[in-house]
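Listed next as structure tokens is one chain, alone, in the form predicted alone.
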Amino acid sequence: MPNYMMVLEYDGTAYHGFQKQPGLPTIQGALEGALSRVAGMESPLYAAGRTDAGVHARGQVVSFHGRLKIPCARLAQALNALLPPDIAVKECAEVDDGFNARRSALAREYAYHVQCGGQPSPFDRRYVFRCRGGLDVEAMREALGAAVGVHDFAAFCRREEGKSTVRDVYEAELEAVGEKLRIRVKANAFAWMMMRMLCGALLEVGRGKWTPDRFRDILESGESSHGAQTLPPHGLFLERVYYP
């Protein structure tokens, strides 16, 4: 049975996350509904990252086994005609039988967007978290550097029974453009809520409530009762998934 891979982008505002849930609008539900018109699916739809409610994607990757009713070269165009305007298929390809969007991934890259100070723009309200007051960007950069490497991120994630919270962070950087910050992290995988809690802790550093050393100590302690805010989902994007 042929195996297909697709790259998606979507505005997650109106959806209860990627994963299909009975009676609720989800990215997977919308995509499978469109696929049922142009393909016979013989496997579940696998996603590289099961983004939470309200989280966006610029480079989500999904895969499935099935048979297309149209040529693969026309699949993206056909699906985009059937999908709602806040979901788009960027590319499609037939791939090796062993490829799985989730299990084959080497790394995922997420970015969180923050505006500190200045006048808010109505065009940013769905995609940027507004932080009132200035932030110490250099202190935030120093703290973020402590996250690189293999760590147990139990302090900065929601724990799931039976699942490890150890992750390997390959890259982490904070980019500042005017009053906007982009916190970008590339890791082998992300624990549940890890990016939103990690960025909330960075804001504690930026506001002067924590030092970079305190951030590092909390990360190493694994203690989740530190009181830092879990940032809302609308500032978070799945940017890219990396494969061999």
Second form
There are 2 protein chains.
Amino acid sequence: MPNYMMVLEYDGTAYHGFQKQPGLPTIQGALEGALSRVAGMESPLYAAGRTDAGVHARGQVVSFHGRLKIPCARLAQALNALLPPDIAVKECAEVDDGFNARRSALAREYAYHVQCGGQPSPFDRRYVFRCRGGLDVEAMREALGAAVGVHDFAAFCRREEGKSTVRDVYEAELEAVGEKLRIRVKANAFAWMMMRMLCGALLEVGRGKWTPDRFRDILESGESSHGAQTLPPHGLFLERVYYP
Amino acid sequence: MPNYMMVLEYDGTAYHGFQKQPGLPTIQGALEGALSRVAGMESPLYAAGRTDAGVHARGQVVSFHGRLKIPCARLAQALNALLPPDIAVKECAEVDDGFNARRSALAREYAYHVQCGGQPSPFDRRYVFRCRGGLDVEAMREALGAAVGVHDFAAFCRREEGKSTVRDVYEAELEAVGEKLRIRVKANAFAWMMMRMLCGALLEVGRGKWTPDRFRDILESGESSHGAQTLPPHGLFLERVYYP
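Could you give the coordinates for the form predicted in complex with another copy of the chain, as opposed to the form predicted alone above?
Everything in the complex follows now, all chains and molecules, and the chain you saw is the first one.
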């Protein structure tokens, strides 16, 4: 049975997240609906990142075993004609039998977008979190640096029964262009809500409420009662997934 | 009576154009609704460009005579709190009594965005016109160059009773980045539908259906029965308005 991978881009605004839920619009639901017209799927659809409601993707990766009714080279075009315009297939390929979009992934990269102060742009309103007033970008960078490496992110994620919250952050950087900040984090994997809670904690540092040392202490303590905001989903993008 | 100008940015997707129409959502209707809370207007609201339904703006300019109930320095912030998130006030200022956003404007600049071929991005879907297949960008540039200068644009606009269709195009350029094209035109003023019809005609050239010479001949003939497409509004932005 052939195995296929696809790279997806989507605007998550109108969806209740990636994962299928009965009676609710989801990315997986829309994608499987379109796929059923052009392929016989014989395995579940695996996804590299289970994006939550309202989170966007520029490079989500999915895989499935199945039989195509059309040549693989025409799969992306055929699916894009069937999918709503807020979901697009960028790439399709047949892959080795052992490939699994979730389990084979070596790393995921997310980016969170913040605008601090200034006039909001109507064109960013679905994709950028706006916070009032200025932020101390250098202090935020120092705190973010403390998140690199292997840590238990219990303080900055929502716990899931029986699951570890230890993750290995490979890279973390904060780009500032004018009033726009982009917080980019690459890690082996992300715990639930980790990116939105980590960025919320960075804003505490940016506003001068926490020092970078306090950020580091809270991270190391594993205590989640620190009161920092969990940022809303609309500023978050799954940017890219890395494979061997 | 003081005179004020404002620079606006808006996503036109949800609106029936700038100009107020009874019972329909319009930019002017939303703006006057917000303004009535913070100012007593004593003149009509003048706008530099009367954008059609679905057209966007990054730099629309409006002016009005009236009395503010709050300091001018706080007007933008107050209006942004009252306006829906798809309309934003970028700048407000008190201006000379003789200033009129429409009549004082020396030039307007519009840009039209086209993506040719390739996978559509969900994030561009409201702002970029997609056309299939490749386009001959050099031929399009040559044709566009013929539009610079004073011409009667009767062939590339919709006529309005009793109005001239002669316009002076100061600059016209086509930028191509990968599969994305941006057609930017600066003119003293634009006739109705001129930008969307001009860009539709350029696509005929890009597809090889018209030579640049044919484009020039049709422009000079003033005949509007050429059959080129009028491009949809969502790719069009009023970018900027120039004043003395």
